[in-house]
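One chain is shown next in structure tokens, namely the form predicted alone.
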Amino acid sequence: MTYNKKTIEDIDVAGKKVLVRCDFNVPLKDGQITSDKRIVEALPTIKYLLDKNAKVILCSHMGKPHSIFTEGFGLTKKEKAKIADLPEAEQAAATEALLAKAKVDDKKKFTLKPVADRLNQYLDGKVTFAEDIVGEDAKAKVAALEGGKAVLLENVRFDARETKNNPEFAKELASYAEVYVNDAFGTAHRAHATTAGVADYLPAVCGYLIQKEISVMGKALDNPARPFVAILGGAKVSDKIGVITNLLDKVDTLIIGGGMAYTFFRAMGYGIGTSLCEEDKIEVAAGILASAQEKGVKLLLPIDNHIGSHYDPECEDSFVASTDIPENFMGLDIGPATEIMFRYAIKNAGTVVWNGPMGVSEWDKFASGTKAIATAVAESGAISIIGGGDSAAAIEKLGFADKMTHISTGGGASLEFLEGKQLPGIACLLDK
């Protein structure tokens, strides 16, 4: 999918209000920031709106908060077996405690107050913050707002109309300014109405962040420097069908691992033990294998494994070949023999995708593969792109983050972006 959208350079802004869809949803530990990657991310889109004097609107969310499940959708499974263990009489008072409780908790553990505070160490006290979102604060916040300043509205999914992109709810929002910026890359594959909704009501561009994105990504895609080698890992065949078919038209090599190549094992007629399968999707498996084969990409499976008793990062372990896992062990890393075939592969390409781990990279016992695979992109030289996720996270961890071209700010998104689809939040803004 290629998009050529308007960014914020391409409209007036000046003296504006500009409402801006970010991603804040950062890291918190006990209401303290843990990494405020996300925030430096998003500065040069804000900076460069309030050094044009424009009258800057933030929006974000900030995880999942419990209100978005209850408040007009009813209650948790948990807490509905819970209420009905009471008396019929008491049921009705019990449900609305409970989502009263909700609501603080979530203005507790959700609040983006702290990232209001360190927006403002960056932005020289510029920012201040609206504790709802079309409430009276948030309005008031607005309309006193100045040029050159901005506010941060509370997190959006504190109103359940946001992920519904309700449109009473997208067009309050949007009454607020004149144009609207998405800059949230990693929600860009949601049609929520801070993400796609406020666009119909306001004429829509990207920020430098999701204009990098789908600048770098889009170009690996229809334009690679070859070889185009990919690296696809983690758990799941099924989450990743849809990239390896769009994928196999495009790449020269593709390099399959984690817990996702046991699916392919068994297509292939081994035994892989109490390994990761996916029995419904065997005979995907064994069609990309075909597919393949007939276009004349070269699929690459592990050829040696990093096997466990159990899952479990103490567990009985050892080394064995993709044909030899025993009936009782699980294969929870690739082996040596595998990362150096793989690492050969990667070192003459020109441009890398990767996304998902090799193995078990969050236990250090079963990190090996996923380390080979980054220090072998790092080293490779190639225009090299990290779809987000455990990868990234292997990146940042080995100190390679400033070695790679790219690093996506959205896993969800950057795999649908590689899957070829629409994403609501960018097929919403304006053409140039």
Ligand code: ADP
The other form holds:
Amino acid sequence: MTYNKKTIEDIDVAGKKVLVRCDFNVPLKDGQITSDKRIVEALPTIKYLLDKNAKVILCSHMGKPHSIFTEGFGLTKKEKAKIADLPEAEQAAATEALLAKAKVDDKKKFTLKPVADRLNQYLDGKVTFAEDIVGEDAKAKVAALEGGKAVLLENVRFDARETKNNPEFAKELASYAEVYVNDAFGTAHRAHATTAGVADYLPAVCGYLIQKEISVMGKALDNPARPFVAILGGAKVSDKIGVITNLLDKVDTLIIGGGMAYTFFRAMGYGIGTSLCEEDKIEVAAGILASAQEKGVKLLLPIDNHIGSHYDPECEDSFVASTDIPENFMGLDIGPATEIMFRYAIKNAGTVVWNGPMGVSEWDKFASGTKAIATAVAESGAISIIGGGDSAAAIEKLGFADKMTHISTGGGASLEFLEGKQLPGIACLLDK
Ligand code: ADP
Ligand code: MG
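Alternate state requested, the form predicted together with ligand ADP (shown: the form predicted alone):
Below is the whole assembly, all chains and molecules, this chain first.
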């Protein structure tokens, strides 16, 4: 997918009211922000606009509030089970009480107030916080906004119309501003009111974060420096079929590791012990193997494995060839011979796209394969792109983040990008 979209630098924002969709969905623990990476990454776009004396209206979602917000009704599975245990006469009242409590609790749990406070530390107190989205408080604060100042609206997912991409809601939000900026790559694969809907009513451009995502990933996919090597791992084949299919037409080499390798082994007739396997995807895996051969793509699978007696960081472990996995063991990482083989394939790459760890890299004992591949990618000098939430986390944790060309900020969105899909939050922006 090639995108050539207008950015904040291609449109007049001086002194204008600008609505900016950010991804402020930061991790919180007991109301405290545990990593403000997403806030820091959003600053260049916000600062640019403030420097242009724009009146900046910021919005974002935070977490997954209870469906009482998103749907206006509904119990979670757990809540339903709890209610079902009660005598029938009490159920209605108990449901009401539960929903009322969820509404109060989640309002506290998923408020963007802590984000406003953190933004103010970085932006010298230029940000006010609105207690609602299109309610009285937000309307008053937006109306009173001065040039070079910003207001952050409350969590847009407190309004059920956000995820439904309701046009009335989008229109109301659009009425705040003269220009719309989308800088939330992580939600660009969703057509929601603040990620796509508002673009129907305002000139729409991207911020620096989305611009970087589409220029780096777009170039890698459309005009890659060769050899182009894709490395795919992670838990499931089913999550990555789209990515594999799209990349098979583009890459020179496809490396498959991680839990998904074992479904491929089954397709090849190997015994895999208790390793992860998706029975219903064995045929798909066989199809991918055949297709790679047909297209002349070199497809590499592990030749040996670091296996464990059960799924546990302290399990009994050993190393075996891929053809020799014992019945009562599971593959939890690639083995040392595979590390050498994969490193050799990556060494001279011009472009690397990597999605999915090579093993259970959350556990030190089974992180070696992922570490080895990260080292090889870093040393290759290739243009390297990491997509996927767990992959990004693994590479950061292992200390290789600054060695990669680009770590995509959006898990689901970067996967859909790699699948070659249109992302509604980007497609809706003005072309250059
Ligand atoms: P991403 O989020 O980067 O797309 P995935 O979610 O597909 O990656 O995969 C990451 C998960 O895969 C990790 O939780 C990791 O523990 C798991 N995983 C990798 N290899 C194995 C394996 N051999 N057995 C079980 N789980 C695995
Ligand atoms: Mg994941």
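Rigid core: the largest C-alpha set superposing within 1.5 Å between the two forms. Positions refer to the first chain, counted from 1. Computed from a prediction, not measured in an experiment: that's the story for all the values here.
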Yes/no, Ala290 Cα shift of 2 Å or more between these two forms with rigid core fixed: no
